[in-house]
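To begin, one chain is listed below as structure tokens, in the form predicted alone.
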Amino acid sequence: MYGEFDLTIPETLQEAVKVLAAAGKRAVPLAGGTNVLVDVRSQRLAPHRIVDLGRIGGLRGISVEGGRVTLGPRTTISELLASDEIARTAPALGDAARVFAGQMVRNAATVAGNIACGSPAADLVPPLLALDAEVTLTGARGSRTVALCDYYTGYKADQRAPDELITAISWPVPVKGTFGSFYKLARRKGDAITVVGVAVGLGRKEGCCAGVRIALGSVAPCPIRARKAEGVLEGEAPTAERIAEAARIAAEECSPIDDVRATGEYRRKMVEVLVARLVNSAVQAGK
């Protein structure tokens, strides 16, 4: 039997924040509902109040202004797929959107919801990490911006206070010549939880690697940047030996677990394989 909860449907962001502040940790914001409602039905989540954000205007859309791409938090995965701006400025995010669950879920699930769920297997987070994305949080005391790489503090733990909502996700437009991609390893093509997710962003400057970003999903308590591996490539010529070394170090940086989908050992090996593959693809694309 499901637990009982009160439902609030505010008309404005200010009203939503006020309700969340009053309820504290007993309240849960609801955007697409593809995680929250599943957790409520399974009784993994038992909120006293659900705050439905569906009537608040201005929380959806994709814009490019002042050299930055900004997503409204309620932008859906399907809207990412339909966006020419995402295809142009964030192809790795488009890759993740294409393999995100199934079409019906993509029509409802939101970008902020995928970030807020805190899953280590969240498909959109590795490409957003590789884009140097930032998250804007708005609460009763105002707004603040947090780098996505600092947002998570552990397994399903983050910096969002109970009275705060994610109100924007943004990143700088990558410099010309930067190539990005994402690969999701899963047990089937649709509606599958990620076994290993790898996102890579890489540019070239005078024949050397520049702006190297390597992000990993489903191989640590939360999605992570493989910073040591990035350092192996940054400012260096992308030789086969150096790429292999970066991939090996990326595998060392993760801390995968054994579960029903794969062993930790398999996940670690696949990180090495996929990082090498995506970096090689980015290098070839830049020639």
Ligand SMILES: Cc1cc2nc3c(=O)[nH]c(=O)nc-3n(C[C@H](O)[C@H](O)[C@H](O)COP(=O)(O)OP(=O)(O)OC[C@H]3O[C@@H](n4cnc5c(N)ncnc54)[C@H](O)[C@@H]3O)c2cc1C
The other form holds:
Amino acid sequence: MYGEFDLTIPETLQEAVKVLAAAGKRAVPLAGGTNVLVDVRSQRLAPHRIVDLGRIGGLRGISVEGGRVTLGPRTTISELLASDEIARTAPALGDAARVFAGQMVRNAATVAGNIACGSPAADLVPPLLALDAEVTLTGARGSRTVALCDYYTGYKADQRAPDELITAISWPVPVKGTFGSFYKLARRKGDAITVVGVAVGLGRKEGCCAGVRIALGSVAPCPIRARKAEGVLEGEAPTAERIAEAARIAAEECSPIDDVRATGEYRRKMVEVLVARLVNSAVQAGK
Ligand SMILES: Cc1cc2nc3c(=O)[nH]c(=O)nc-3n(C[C@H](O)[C@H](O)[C@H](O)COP(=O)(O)OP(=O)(O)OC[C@H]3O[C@@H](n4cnc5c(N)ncnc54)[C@H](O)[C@@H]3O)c2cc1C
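Right, the form predicted alone is done, so what does the form predicted in complex with the named molecule look like?
Okay, now the whole complex, with that chain kicking things off.
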């Protein structure tokens, strides 16, 4: 049997952050509940207070304005999938939504919940990293924006203070001619935890690679950018040798563990294979 907890269902963001500030680390925000409720039931999580964000208005939706795409934190995976704006401005995020869980979970699970759960295997995070996404955090003392690439501080550890909520996720609309994709390697096609996730974004300038982004999931304590691998391609012609070199370096940049799904060695090899494959596809698409 799981422990008892108090439930608060605030009507406004101000009320929510006030309750969180008063409760400190013993309170847990609740969005879709697809992580929180599973963790409470299995007793991995024993909060004193759950703060349900479901009645607060204005936390959902996808907008494109002033050259930036902005997601409300409670935007669901199903809403990402149904969005023409996401298909147009963030195809890699659309790829991740397509392979995310099953329909019932996709209807409840939210973008902020996926970021905040801190899982190294969180599927939306590599595409968002490859888009240079930023996360807005709002707390009792106001709002601040942090780059998603700086958000995580370790395994299931992040910059969010206990009284803060993720209130927006945004990124610049990629320049025309940028191609992005995400591949989830898993043991089954549906409802499986990612063994290796790779997101790539790549544009072209005068025949050379520009705006190269390579992000990896499930191969380090948190999702990461493979910056050295990006540097091998940035500003250079995408020759077969250079792509192979970037893929090899991306594999060196990760620190995968052995677990029930795969060995670290297999994960590292798959990073090399998948980075090469996705970069090649982006190069072909840009021809
Ligand atoms: C059957 C099943 C299949 C799944 N498949 C996948 C999958 O394929 N890929 C994948 O990546 N994940 C998967 N998950 C995990 C989960 O669905 C996702 O991580 C989901 O995005 C979590 O969102 P949520 O809204 O349900 O979060 P919740 O469970 O409500 O919250 C998750 C965490 O985020 C915090 N949080 C929520 N909203 C905010 C906010 N606005 N500000 C600050 N903190 C917040 C909560 O306090 C909690 O720590 C699966 C889960 C299940 C049960």
